[in-house]
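A single chain comes next, written as structure tokens; it is the form predicted alone.
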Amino acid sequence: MIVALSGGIGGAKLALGLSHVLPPDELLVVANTGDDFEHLGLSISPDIDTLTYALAGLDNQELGWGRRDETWSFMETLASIGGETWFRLGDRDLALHVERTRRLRAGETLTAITADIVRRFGIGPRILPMSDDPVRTRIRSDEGWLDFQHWFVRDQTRPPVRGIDFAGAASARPNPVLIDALRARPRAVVICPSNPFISIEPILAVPGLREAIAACGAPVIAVSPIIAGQAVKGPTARMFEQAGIAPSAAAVAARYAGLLTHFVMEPEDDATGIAAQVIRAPTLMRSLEDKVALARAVLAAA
């Protein structure tokens, strides 16, 4: 078993890597809740379905986020009505919104709800959410606390982060069949190329997973999201810098110490300092291709 903790759009680029290498039934991908809010009365969980769409073949990589062949005449008929329209829901992707809120509601959990999605959309591996219990990242920012989809979606990142919380993530359980997962000693525990602060360190503040993590037993490998000092995409080089920590590879290794026993990162950038072995590959995904090679170098580490 693979297990791979990830955010939205990078992380699900390896994930989509690593289905294309592994059997189905060895590889589960943990993803990150913390981005998940409420609204317009419905339930949204972003990197989730950003990794069902990626997995699924459904993702609309000319916007990197939602489903491909959308239309778009809710947001359409809401503007129109003087609704609020920031977040942008296509038609396709609203069902399955509105479904996994009437099912919430019902009383099923989110892990329930997300494995039947998945097995309907014809996905292999295993996607869980962190927890089932809701964990809620905040931006604190010089105008006070945001949440986060109003800082990253709506005011598009610009807001200075000042500080960062993870609410309800002191009294979160972890998904069980994670903590089952790591139990059964993994053959490699792989935290993908996602922003550390907003899509990572979020599961990571799940009590329990980062001893669970450390004490497995099994090679834990991050793979960089940052290249030559910048992200590929999304706030990650400016969010260091804002913590007065210079953007690097090596930065990166450092928000997970202790965890890691490999780091993947591309052949010319730095490594002093990073405390794990260090595993040299390139780490950009443009293509299908590229994606299988990076989950075989790192399975190669693993």
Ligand code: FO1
The other form holds:
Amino acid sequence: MIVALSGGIGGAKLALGLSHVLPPDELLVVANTGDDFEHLGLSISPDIDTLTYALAGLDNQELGWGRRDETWSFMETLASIGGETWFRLGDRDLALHVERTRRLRAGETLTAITADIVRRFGIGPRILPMSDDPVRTRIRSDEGWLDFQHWFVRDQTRPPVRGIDFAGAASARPNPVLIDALRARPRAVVICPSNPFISIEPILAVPGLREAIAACGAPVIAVSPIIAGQAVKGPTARMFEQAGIAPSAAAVAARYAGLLTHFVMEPEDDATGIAAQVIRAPTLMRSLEDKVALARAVLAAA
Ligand code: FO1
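Having seen the form predicted alone, can you show the form predicted together with this ligand?
Zooming out: every chain and molecule, the one shown earlier first.
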């Protein structure tokens, strides 16, 4: 079993690459749920949906989130009646949020709902929420605490990050399916090239998960989301700078100190100080071939 930790757009790309090189029942993708939020009365799980659409081949390749075959009548009508439209919900995407919200209110777990939706989209690998208990990433800016999507989408990550909190993490229970997979000695744990601060560390903040990964007896292989000091996408490099850390692949590896056996990074980048076996490979994924090639490099390291 390959257990992959993923959040955001970069994570979903490697998860897709892995799904092309592994039998479906040998890939378990753990989704960050710290980005989840209630909006317009709907329970929205962006990182679960980004993974679902990517693995189903339905993702919008330009935006990285939402669906490619989308229409926007709901948003247009919502705008015309004064509703909040800063968080864009396409007509097809909306059905997923409405149905997930109904099932959560009916008492189903996010794990059960996600497993059913993934199956209905014809996806083979499992997509697993890191926990069925609520964990909410919050960003402390100069004006106070912001909910994650307000910071990330409404404010377009402009407010400088002075602190990050994962509300609810201390009392969240790790997904038991994940704990079982880690105890059953997986072939490897893969930390996808996601933003360490807001996509991977919420997962590691769930009590027991960091320890279960460290004790699983399998290679733990992280892929750098930073190339030549720049983030491939999103606020990763800026978040390092705002934390007073020079953005680099080595700085990413240091975020996972004590967990990694291997670290996959670009051939040209400086590996000084990385306390793991360094694997040199192209980590920029544009095409499906790039995603598959990086997945193969990760599995070869394992
Ligand atoms: N990101 C944006 O930058 N703007 C949006 O309007 C937006 C809508 C959206 C709708 C559904 C969904 O699943 C994701 C969406 N995202 C949007 C992306 C989302 O904010 C991020 O993917 C994650 O929360 C961070 O990785």
